[in-house]
Each structure stands twice: as structure tokens, then as C-alpha cells.
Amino acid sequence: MPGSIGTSEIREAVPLAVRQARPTVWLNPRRVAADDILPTLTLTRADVEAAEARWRRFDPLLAHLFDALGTGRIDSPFRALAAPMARRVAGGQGGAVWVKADHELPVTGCIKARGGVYEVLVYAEALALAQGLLRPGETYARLADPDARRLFGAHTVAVGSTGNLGFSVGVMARALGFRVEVHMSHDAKAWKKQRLREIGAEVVEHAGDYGSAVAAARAAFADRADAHFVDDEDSLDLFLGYATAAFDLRRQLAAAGVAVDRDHPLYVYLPCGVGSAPGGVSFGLTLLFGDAVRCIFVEPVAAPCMLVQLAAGLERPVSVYEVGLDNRTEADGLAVASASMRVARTVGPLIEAVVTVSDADLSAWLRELWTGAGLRLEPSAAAGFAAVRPFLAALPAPPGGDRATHVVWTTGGALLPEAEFQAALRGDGTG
């Protein structure tokens, strides 16, 4: 790209920590107030109500196809962390430590059900409506009957992913009748892969990394008529999709009687791997808190794909390889080596810091939140517990001090297989 940044300067805007794989807090110096730059975007408050109002919709039909799902609706627990777990969490800083629990969602066990579900559903919705199976007020449990099956039959979902979500794209088309095809890595996860094929996913192996197997299957799926590529990279359903979980936490914090307000401050720490979920939950709460919810990204050293954009700026897109990074890490659904421009462009001057933790530190944490709290995670889903303590120290003065609330999301774990999350505790491998 002519006159665009170059490798040395790219290596210059990242943090020398960062570039060493060591354990950085990045607090973002391009941060925006949200009534600054919500107004300039185009995503907008009622895009992530009008896929809340789809979420509804879709209930019947959720209810009906999954037993876990009694009302349809997809969501997770939302609990506090008992005082001495949250001291060690906190370091005795701040306020309240509470758990969204997305490693426990029903039928996927992980938070991208939020995005990949969804957009397994918008796909359906647009496939029966413009073949005339839903009318007027009918009920979309009506998509479950032969008819819409033969329909869905004929036409193939398609992704690229790490595991888990191609999992929850593949669980929700199969269960609507796609064909699905999951492109991944050829190192990703023997177990992950397992699954798919036993729900009748059929598995692409790729002989590059996350972002290579993506690309592929984007090239292949371009021009089909039949198909649909959900695309983690550059999806405005998926994104949407994650957003809408910015309701559930807000039903689910006044319930609890927790206060967010600029006298009360949210702190929210979420894992981030290409930057979907974590970019698209971070739109939706700041859409409901503006500057009360403070987002907090965590990635893995040898993987800070968002950081390294963040830090480069978003004139085009930019790589850890750029900066002498290996993208090898234990967490492997956080394992990505560029993130998704459309997140960095939409959420980069929201995101108040980057805080990126080591494979030991995930796999410490794994074992003390399965042993003090009771918490079955997978590597991923342990690295917003990893940075609380170290994203306090490195503020002179917390907004908030014991007013403030800390939420970590944590992503996927409760289908983890039981040998595999046992080689997990013992700090073997897994992911």
C-alpha cells in the first residue's frame, strides 16, 4: 500500500514490553468520551435493538430446539465473586468482583453463541421470508417444520475458527438443517475439531494459522448463491449479535442492585481474540453506560493482535508478525495475529487499555478459580482474572476506588472435556 505506515514504524508505536512478550498494561491514548464518538458512528442504538427484538423472536423456536433453553433465551449467570477471591483478584483494590459467566452459556458453553448463533438465525429469517414460510405474526417455531428443513437443507454455513466458534455456528445450523463447513488452523485443538464432526460439521483443515484458514474460506464461499460465510473478521451480525448482551448484564446488575453511574464505575474485562465479541459487548455497553463502563481488553503475550493495531493506528491493517511476535500461546482461542479492522475502527477510541497476560499466568489462574471458586474455564476464558490486579496498578488513582464494580466475562469452558481440562490444570496444554 503506497505511502502507508511501515514495519519500522509500526515497531516503534508498540511498547517495547510488548514486542518482548512480556506482560504490558497499554492504557489507550487515543480514548474518546463515548458522546464524542457514538454520534460519528454508523452502528447506532437501534441496531442493537433491532437484533435484541430478533433474539425475541427467535425464542420460540430456541426453546423448541434445545432442551437447555426453557424460555429460548440465550444467557448466562451472573454472580459475585466470594470476599477472599476477589481480594486476590483485585489485589485488594477497588470495589465488588462479579463473574459474567459465558463459559456456562447452554447449548455452546461459550460466548460465541452471542454472535455465531445470531447469525445463524438472520440467515434463516432472510432464506424463509424470501421463500414465504413465515407470514405476518406467525410464530418462528414454525422454522423447525420439514418444509423450512428442505429449505435450510439446500443452502451450506460456512466459517473459519479457532473452535469454539465454529462450534456454536455449527450446533445452531445442524440443528436447523445447513450443511456446515468449518474452515480452522491444522493446529487447532484435535478435541475442537472432534466435536464438529460428531454434529455433522464438515471440518476444512488449513496449513497456516487462524487468519489463514478465514481467508480461504471467504475466497471459497465468495460467490455462492447457496451459502453463507460467517465471517469473524468483518461481520455486522456477529457484532451486533455480541452487542445485545449489554442488555442482559444491565437487567442482570439492577437485579442485583449494583449501581453504574460516573459515582460508580463499571470496569469490564474481557478476552479478545480477533476482537468480535469482545468489540461488539463493549459497543452495546457503552451505548447503555457512555462513560461509566470503562472496557478493558486482555490478550495473550505472544498474541496482542488489538494492542498492536490500537498502538500502529488504524490506517491499515497490521500483524504481530510485524513486531517479532509468534502468535503461539496456550489459549488458543485467543490466538489470532491481526484483529478485525471493522472492531478497531468502531470500538479502538472506546477501549479504555490492553492488558496482555502470559500462558503461565492463565494456566496459575486456571487452577486457583477451579479450586477457590469453582470455575471450570478454559486457558482463554482465565485471562480477565489474570488482568485486574495489574490494570489497578498501573492507574495512580482508580476512578471509582470502592464504588466501582469489576466484571470479567469469561468465555468458554463448561464443554470442555474432562481430560482435557484435567491436562489444563496440570499446565500440560489446552485450549
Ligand SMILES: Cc1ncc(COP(=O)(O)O)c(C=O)c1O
The other form holds:
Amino acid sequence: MPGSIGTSEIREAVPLAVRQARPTVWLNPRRVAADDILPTLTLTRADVEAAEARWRRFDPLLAHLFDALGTGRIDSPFRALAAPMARRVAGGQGGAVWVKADHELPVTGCIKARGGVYEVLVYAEALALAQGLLRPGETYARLADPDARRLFGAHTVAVGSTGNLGFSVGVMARALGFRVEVHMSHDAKAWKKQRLREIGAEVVEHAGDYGSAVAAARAAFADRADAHFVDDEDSLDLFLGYATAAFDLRRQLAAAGVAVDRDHPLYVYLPCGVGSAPGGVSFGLTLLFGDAVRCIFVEPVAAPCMLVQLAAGLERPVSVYEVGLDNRTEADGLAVASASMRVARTVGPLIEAVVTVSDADLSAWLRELWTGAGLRLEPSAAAGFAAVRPFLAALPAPPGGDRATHVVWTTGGALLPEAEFQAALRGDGTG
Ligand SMILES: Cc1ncc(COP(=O)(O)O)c(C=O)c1O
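Alternate state requested, the form predicted together with the named molecule (shown: the form predicted alone):
Let's see the whole complex now, leading with the same chain.
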């Protein structure tokens, strides 16, 4: 790319501590007020509302297909952490600590369902409408009928994944009768590959990392009229599926009597891999709460792809390898070397901070949250907890004091096989 930023300039732009894989708090110097940035973006509140309306159209079908879904709504509990644990998490710096428990999200047990399931529904709806399978006003439960399944069975849904997106896409697509192909790095956890095979997905392994698996799958499906590729790095539908989580959280905050406004700031801690899930959620929350919400992305010290991208600027994609990091972490869902440029461009200006955390910290929090709060998490999902204290300590004054609310988004783990969970508790990533 002639004239574009070189590796030495990128190294200069990225703090030394980050390059040395030391835990760091990076306060975003290019943050822009919500009112200034939102009108400049192509995606709007109407897009997120349309996505929410689509979820609701599918409620009857999802309730029919999955016993775990009473009403068809895929949402997770929202719980306050008990005072002693909240003090441990926030270092006694004031404000309540809540957990948005996507590790318990029904059907898939991880945040990636919000985007992955949603994108499969978008594809299924488009196919069904094109074939005249859905008459106006007809219930979407109709899409479980044999003729709809025959239609879906003639189509493939493909995805490149570190594991959890593939599972979310795979469960939904298989339930509708689609063929499913999941492209994964050879390094991805063996049990995640096995679990995909058990639901009838074809797993294609690639020698390189997650990014090469996505690139290979994207190329393989570029010209396939009978298939849809879910692009974790570049999909609008994924992003919008995640963004609708904001409506769920707003409802739960109101039901719990938690105020969110200028005097009562809301801090949300989100584990970040390629950026799609935390990016979509942050976008949705900012649409609803403006600058009263502040989103903090959390990444492993070995794979801080969003931090590196935002620090280096948005001129061209940058990878953590370019600053000497190796992308090796037990937090497999976050083991991503290059962030989504679409997400970086859309929500980069909205992110309050990126915090990097060590695997040792993730492991310690995983144990403590299990023994002290009964939270069954996978390493990626504990990232938010490891970030609260360092983030608050990096600010000149604790924001909002006792009036602030801290929400840690736990993003996966309830469906971890017991042996894997025990290995994670021991801090030994046999996976
Ligand atoms: C458990 C878990 N948390 C967080 C994430 C991050 O999501 P994203 O890659 O969209 O940033 C992932 C991604 O797979 C994940 O599996």
C-alpha cells in the first residue's frame, strides 16, 4: 500500500507496555462525543430497531425449535454482584457492579449467538420470502415445516470462527436444516471442533490462525449462489444482531431501578476479539444512552488487536504480529491478530478505553468468580473482571463515584464441558 503507514510508525504509535505484552490501560485519545459521531455513521437507530423487530418475528419459530426458549427471546440474566465480590472487582472505588450473564445465554451459552443466530435468521428469511414460503401475517413457526427445511437443506451456511461464532451459527443453521461448514484454525480448541461435528457441521481446519481461516472461507464461498458466508470481520448483520442486546440491557436496568444518565454513568466492560460483538453492543448502547454509557474493551496482552488498530490509526489494517506480539492466549475467543476494520471505523471513536489483561489474571479471576460467585466462565469471558480495577485506577478521579454502575459482560462458558472447565480452573489449557 504505497504511502501508507509503515511498521516502524506503527510501533511508535503503540505504547511500549503493550508491545511488551504487559497489562495496560489505553484511554482512547480520539474519543468523540456520541452526538457528534452518531450522525456521521451509516448505521442508524432505525437499523437496530429493524433488527429488533426481526428477532421478534422469529420468536415463535425459535420457541418451537428450542425447548430452552420459553418465549423465543434469546437473552441472558442481569445480576448484581454481592458486595464483597463487587469490592474485589472494583477495588472499593464505588458504584455497584453488575453482571450481564451472556455466558448463560440460552441455546449456545455465549455472546456470539446474538450476532450468529441473528445472521442465520436474516438469510433464512430472505430465502423463504424469495420462494414465497411466507405469506403476509403468517407466523414464522411455518419455517419449521418440511418444505422450508427442504429449501434450507439445499443451502449452506459457512463461517470462519475461533469456535463460539461457529457454534452459534451452526446450532441455528442446523436447527433450520441448513448444511453448515465451519472454518477454524488448527489451533482452535479440540472440544469446540468436536462439538461442532456432533451437531452435524463440517469442520474445515486451516494451518494458520483464525484470520487465515476466515480469509480462506471467504474466498471459497465468494461465488456460491447456494451458500451464505457469515463474515466475522465484516458483516453488518452480525453487528446489528449484537447491537440489539442494548434493548435487553435497557429493559433490565429499568426493571432493576438502575438510573443511567449524566449523573449516573454506566461503564460496560466487554471482552474483544475481532470486535464485532463488543462493537455492536457498544453501538447499540450508545444509541440508547449517549455519553452516559462508556464502553471499555478488554483484550489479552498477546492479542490486543483493537488497541493496536486504534492506536495506529485507521489508514490500513494492522496486526499484533507487526508490533512483535504472538497472539497466543488461553482466551481462545479473543485470540485474534487483526481487528475488524468495519468495527474499528464504526465504533473506534466511541470506545472509552481498551484494557489488556494477562492470561494469569484471567485464570485467577476465573477461579475466584467460580468459588466466590458461582459464575462458570471460560477464560475469554472473565476478561471484563480483570479490567475494572486497572481502568478505574487509570482515571484521575473515580467517575460518578457511588452513582456509577459497572456492568461486566460475561461472554461464554456455561456450556463448557466439565473436563474443560476443570482444566480452565487449574489454568491448564489442554483444550
Ligand atoms: C467467549 C467470547 N467472548 C468474547 C468474544 C469476542 O467477540 P468478537 O470476536 O466479536 O470481538 C468471543 C469471540 O469469539 C468469545 O468467544
